[in-house]
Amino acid sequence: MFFRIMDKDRLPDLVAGLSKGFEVIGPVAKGERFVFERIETPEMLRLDYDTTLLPPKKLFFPPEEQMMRFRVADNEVVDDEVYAAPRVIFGLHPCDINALMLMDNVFLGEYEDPYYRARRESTMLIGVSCKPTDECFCNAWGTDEVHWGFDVFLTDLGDRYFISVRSVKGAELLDEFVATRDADESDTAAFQQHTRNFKNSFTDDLDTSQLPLLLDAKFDDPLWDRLGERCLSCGACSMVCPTCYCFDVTDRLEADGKTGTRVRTWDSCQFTQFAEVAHGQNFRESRASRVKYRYYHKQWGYLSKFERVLCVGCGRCARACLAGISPREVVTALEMGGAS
């Protein structure tokens, strides 16, 4: 990795240059919130955003996607190709870059997903520094910073960006589309001060060091029943989570009954029918069991397999939950003794 400096007024040049050869996607304003959408003009890009409604996982693992088309008569697949145009996602926060790497463990692991891989391989990532919000707790998981998993990362130093270049492709983009210079000692000092200020800006230090042990000890704690009484089973937490990856697959017949499509859609472990099998047997019939499963999967099950928790502390679930349930509340309650 090496470092460059770009004057902030050069940002439109970079965005305009990228648009010539790539589809550029970044945070844009939608009312008072922000979403990842295609950038038509440099002015659309809002790098001062807090967080987006939906995470960038939607760009690699869409809420709904056609996996293939088939013929009914002979059960032959007609089309299962995935076309992924070259694109750049501009303006990812560290937590969302870390989230994509967690998703990679699932979709690019032992059972590789060709749809996810095609989009991942056609995409370059440009990250940007951020400021903590009231809901985020990325510092609790160490996802407030990122050292790999991106091509270029911009740290805002006021009148300029301190650029960390991670890949050869990232370096080529900068050389082709925007004027930069080498970072000098004053730039490096400013970057180090920015990093210290960012770390100090977190006012709530959530201690998660003992969480796996607490979960072992609190499996039957009444806390889960209390949370289950509040949960609405709406699945909003899963829909906005950058690391939830559950999905359902259905076959849809066309009106002529001769052809059909196989479609994959997002699913949620909080839905009533998520764990229902034949004859109506439901392994997680109660809301309490579903809430508990979500936390044990993210903070214990995934950890036991990949040595990292399946949470990046972005706070989207806390914002979206109509019942006001948040990971910070749950972890704090467990540390304080749960409901025992």
Given for the second form:
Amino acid sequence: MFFRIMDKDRLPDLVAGLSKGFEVIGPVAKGERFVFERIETPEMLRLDYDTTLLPPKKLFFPPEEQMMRFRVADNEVVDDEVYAAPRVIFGLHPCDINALMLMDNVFLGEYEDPYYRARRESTMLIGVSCKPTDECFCNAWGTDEVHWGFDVFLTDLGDRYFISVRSVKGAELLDEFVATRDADESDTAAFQQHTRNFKNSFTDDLDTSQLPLLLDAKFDDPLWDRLGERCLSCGACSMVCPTCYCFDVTDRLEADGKTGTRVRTWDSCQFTQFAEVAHGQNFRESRASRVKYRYYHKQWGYLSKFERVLCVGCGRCARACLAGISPREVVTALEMGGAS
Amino acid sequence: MSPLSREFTANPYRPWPARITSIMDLTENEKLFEMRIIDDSVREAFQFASGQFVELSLFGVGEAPISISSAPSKQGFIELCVRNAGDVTGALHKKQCGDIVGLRGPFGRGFPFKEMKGHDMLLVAGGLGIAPLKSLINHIHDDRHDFGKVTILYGAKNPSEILFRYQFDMWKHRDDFELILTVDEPDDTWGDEVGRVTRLFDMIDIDPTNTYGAICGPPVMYRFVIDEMRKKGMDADKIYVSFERRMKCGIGKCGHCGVGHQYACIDGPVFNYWEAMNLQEAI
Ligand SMILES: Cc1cc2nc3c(=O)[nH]c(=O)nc-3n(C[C@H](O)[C@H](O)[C@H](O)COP(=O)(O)OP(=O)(O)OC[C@H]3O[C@@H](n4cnc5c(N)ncnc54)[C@H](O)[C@@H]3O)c2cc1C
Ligand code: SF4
Ligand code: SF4
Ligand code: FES
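Same protein, different condition: the form predicted alone was shown, now please give the form predicted together with the partner chain.
In what comes next, the whole complex appears, and the chain from above leads the way.
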């Protein structure tokens, strides 16, 4: 990796330049909160955002997407092309970049998903450094750092950005659209100071040392029943989670009944019917079993295949949950001996 | 916006058109469909193992995972034994011979046929669980000299729900298969056993050190059948079970089929019982 320095007041140049060749998407203010949306003018881009309501997964795996158009009469696919315009997502935090890499394992592994792949391939990622919020616990998983999976990454050094350049395309973009210079010794020193401050700004160090062993050992712990009593099965935790990838598939007919579209929509293991099969058999009928499954799969199921937990500690699920259930609470309760 | 290049075959969600070439009524609720993938090269390349499944696709209605019932030794077509249980399976039941449906697959891990070869077999089916086991039974039949003693226990609720009765009635008189049928609720026509399939274990004689077990049936059945197999002295790692879970993709993405820390669609649906013991809530 090599490093460049860009003065902060050059940022609008970069955004304006990128807009000429790409759809530029980034965090913009929406009321008190932020969302990833199209950047029409450089001022819209709010790199000082804390977190977004929905994670960037919506840009690769939309809440609802057409998989194919079909004809009923001969059961034929009419169209399953994936349309993806060249895009830049500007301003991803390390957790969200790490989350995309976890999604890649699922969608780009065995049986590659062409819809996800097309969007991923047509999109460049520009990361930006962040400040931990009260809900963040990325440091517990090491996802507060990101070493690859982006094109360029901007670390905010006050009056300038320390830019890590990861990909050839990223280097080309910088060359084309904005004036930068080599990093010198004082830049590197400032970068190190920034990194140190960042690491020290996490006030809470969540103990995850006994996971995932405890998930099996404490499968019957009363903790799960207590959580089940609080959970509303609303599924909000899954929707806002940058690493939850479950989906449902449905066919929608046009009015003429002759053609239609097969669409997929976000789904959640917290919904009652998620594991139901014919004849009313439901493998996770109780709320307790469903809440438990969300953690069991994230901290052990996924890990058993890909050697990482399926959580980046972004805290979105904790913010979204009306019942106040958070991974921090669950992990702590497990580690502490089930008492919550 | 321009479409990105994509190979025709590269979309694992895209079903292959297949023609229904024969339909047989098995019971009031179950039919046996023979299907042929229309594209010659895809049909010829379609290789599967007993225990694997396909996603049956009826555009406008949806998809359903269905075990392949025919044996891998028969090529060029597959048979699906389907119970009318809802939207997709109900719509399939309305189809006629010659109609076109969609198929994706084959998916999942099937029974380890090569490993089972050279051994005795004890196959236990309950209800519709006979569908995937039928493939294994027929495969063993087509390769009979490679197996030792073959015992089949099959139970259903009542005589009218016994599937493939035409074939099994003939097999009862063969001495190369020991086949015992049982029903919970017999009627006047019934001359076979009565009661749960687990009762039949008293009637059979197996060599536990040399026998592989295969089980498929309703979820409640597994624990009891496994207990009987273990009582006979069979090793946990010589018993194979096939699980049904809800499935929306068949390829390890949609998350619906989670069983313990694994996915039934790609890690199963056939699991070694020793592995299945390590899957929470599996049995
Ligand atoms: C690996 C596997 C092999 C199977 N093999 C056979 C077989 O050989 N023959 C056979 O008749 N059936 C088989 N099934 C069951 C069959 O898939 C379901 O009966 C079918 O999906 C129901 O779909 P439907 O649209 O007809 O019903 P729906 O109208 O969708 O629903 C009826 C009921 O089925 C449940 N259901 C819906 N979708 C699914 C799904 N994708 N998977 C499981 N349950 C679902 C619903 O919760 C509901 O309770 C198998 C299932 C699996 C997982
Ligand atoms: S957001 Fe909270 S209440 Fe809703 S399903 Fe998730 S854990 Fe349950
Ligand atoms: S589980 Fe919660 S904290 Fe972890 S990645 Fe998902 S939303 Fe973020
Ligand atoms: S059926 Fe979709 S993950 Fe198994």
